[in-house]
Amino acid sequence: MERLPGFRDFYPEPLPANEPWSCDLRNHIFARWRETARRYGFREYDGPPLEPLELYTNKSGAEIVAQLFNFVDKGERAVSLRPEMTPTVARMVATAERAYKKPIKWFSFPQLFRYEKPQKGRLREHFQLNCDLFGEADPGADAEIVALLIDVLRSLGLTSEDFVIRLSSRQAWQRFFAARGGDPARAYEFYQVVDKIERERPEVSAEKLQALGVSLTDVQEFIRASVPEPELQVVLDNLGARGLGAFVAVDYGVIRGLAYYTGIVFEAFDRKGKFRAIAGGGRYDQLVHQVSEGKVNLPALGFGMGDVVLAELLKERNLVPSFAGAVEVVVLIEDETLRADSLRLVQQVREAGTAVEFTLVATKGDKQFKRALELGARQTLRVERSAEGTVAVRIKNLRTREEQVVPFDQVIAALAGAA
């Protein structure tokens, strides 16, 4: 039985042959995500993996259904596995925003699902860090979100030589389109053309833009110049004051394809251009109002960062740490008459917070010691009984080969002193 296309198994290290996805690396990424978001004052939340289909069709239109894992459930409800988290968090905030002081700063890293052709950097499922801020319209909030994104990537060892955040503005493009007589009702259609301009043949983009009353040359010149509009300059100045100016650049080639963005948008790219976007986000001031059917109106912004491209980038830059040595101590049981005392020792050391392994069945001492070395343990412990019948523990440091014998009730203190 094989796993489904586009889905992953996560094995513990060391990985089996031809299995690229490490559960240890995933946990390492999750830990950095959680730690950095916490430092910025964000609180963790989660939501259901299954949502009403209309949560996504109301936001993105019926065409999105082709990209979803959707079905009719046993209650005759049209439902979908979540393809993104933003509609869910908007729904949650719209429901309970009165219970929280503003701004609301939340994060989550859900598993998301999209039914599309698997390709490099894009699968049918992935985990994604979502960080969102509700209730603040000032550009200072945009700078805070971008700073958080930068620090999440820095926490994993990446530097300004590895990645850049490209800043843009839907408002700037809206003004561009309006100044050329564009129909406001077709603005999103215009954004979609601009979003695909680097991937589309020039003649195709030119034809689509001409139908909207805009020339391809004019669009290309606007992107080439990328002069920061006032709302972007505020963000640039804010990030510069934090010492983060080297991580950002204005690039109007970024516009983001999702319909709900209303203001500043941004994407994170690796400097070498080897991978697709690492992360992306922006301001979506109308989504809570839309999801709540007009009952709640809160400005909002946020970003998402998937684990697939990020993990590949960390591997390529040799930033994946060694995950050997999860076991710190091995208790050797060479005398089966001392197994009960050894089990008592194992339990006490584990309760003190140390990772401990031991042989579950009678095994030769040399095999136990070899296993301790294979596990990368720091120390071995062996219960010994004196001629008088007292029990003590022999502690061996596997790095220095030094040994000491301590009374049974002093083992925890001795291990703490050796750490």
Ligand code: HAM
Contents of the next structure:
Amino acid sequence: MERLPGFRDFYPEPLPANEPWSCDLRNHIFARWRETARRYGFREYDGPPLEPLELYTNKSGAEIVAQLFNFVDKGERAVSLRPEMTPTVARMVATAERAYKKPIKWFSFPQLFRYEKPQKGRLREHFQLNCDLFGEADPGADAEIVALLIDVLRSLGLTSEDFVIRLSSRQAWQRFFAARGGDPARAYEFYQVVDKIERERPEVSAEKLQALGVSLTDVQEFIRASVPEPELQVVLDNLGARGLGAFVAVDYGVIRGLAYYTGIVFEAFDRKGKFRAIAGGGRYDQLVHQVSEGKVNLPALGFGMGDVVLAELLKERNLVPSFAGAVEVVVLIEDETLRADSLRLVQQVREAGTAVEFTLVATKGDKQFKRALELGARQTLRVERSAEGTVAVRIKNLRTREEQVVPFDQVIAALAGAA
Ligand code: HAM
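Please supply the corresponding structure for the form predicted in complex with histidyl-adenosine monophosphate (the preceding block corresponds to the form predicted on its own).
Below is the entire complex, every chain and molecule, led by the chain shown above.
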């Protein structure tokens, strides 16, 4: 039985041949995500992996809806696995915002599902860090979110030479479109054409734009100039004051594909342009209102960062640490008559918080010792019986090869002293 296309198995390291996804690397990424969100005062939340289909059909935009893993459940409900977290968090905030002080700053890293064509950087499931802020309309909040995005990437060892945040503004594009007599009802259609310009053949984009009353050269010139609009200048100045100016550049080539964005939008890319977007986000001031059917109105913004492109980039830049085994101590059992005492020792050392391995069945002593070395253990312990019949423990430091014999009840203290 093979796994489904676009899905991953996560193995512990060292990885088997042809299995690129490591659970150790995943945990490393998750730890940095969680730690950086904490430093910015974000609280963790989660939601259901399965949602009513309707949550996505009119809020997320055509591209995501075409990629839904949706079905009718046994209760005749139209449901979908979550393709993104934003509608869920908007619903959760709309339901419970009264219980929280504003601004609400929340993060999560859900596993998301999109029926895409599996390719480099795109799978049918991924984990996505979501950091979102609710209840603040000032661009200072946009700067805070972008700073967090930058620091998440920096926490993994990436620098301003590795990545850049391309900053843009849907309002800037809205004004561009309006100034050329564009039909406001077709603005989203226009944004979608701009969103695809970098990947689409120029003739195709030109034709689609013409149908909307805009010329491709006009659009290209606006992107090339990328003159910061006032709301973007505020964000640039704010990030500059934090010493993060080198990580951002205004680039109207970014507009984002999702339907709900209303203001500043951005995407993180590797500087060499080799990979797909590492992260993307922006302001979506109407979504809470829409999801709550007009009951709650809160400005909102945030970003999503997937683990797939990120892991590819970290590997390429040699920023994946080596994941040594977690075993600290190996208890050697060379004399089976000492197994009961050895088990007592194993239990005692584990209860003190140390990772302990030992042989489950009678095994040759040299084999056990070799295994301790392979596991990268710090020490071996061996229960010894004296001529008088009392038991003691021989501790061997595998780095220095020094040995000491301590009474059974002093092992924990001796290990703490030696660590
Ligand atoms: P998105 O641009 O669709 O935005 O996804 C954000 C990031 O998730 C992408 O830049 C990429 O790293 C990763 N990603 C998306 N789809 C896949 C896939 N099929 N395979 C691997 N990685 C993928 C959103 O989802 C927004 N809801 C983000 C957001 C949060 N905006 C505001 N708050």
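Throughout, rigid core stands for the largest set of C-alpha atoms superposing within 1.5 Å between the two forms. Everything quoted here is computed from the prediction, not taken from an experiment. Residue numbers count along the first chain shown, from 1.
Superposition on the rigid core between the two forms places the CA atom of Pro407 2 Å or more away from its counterpart.
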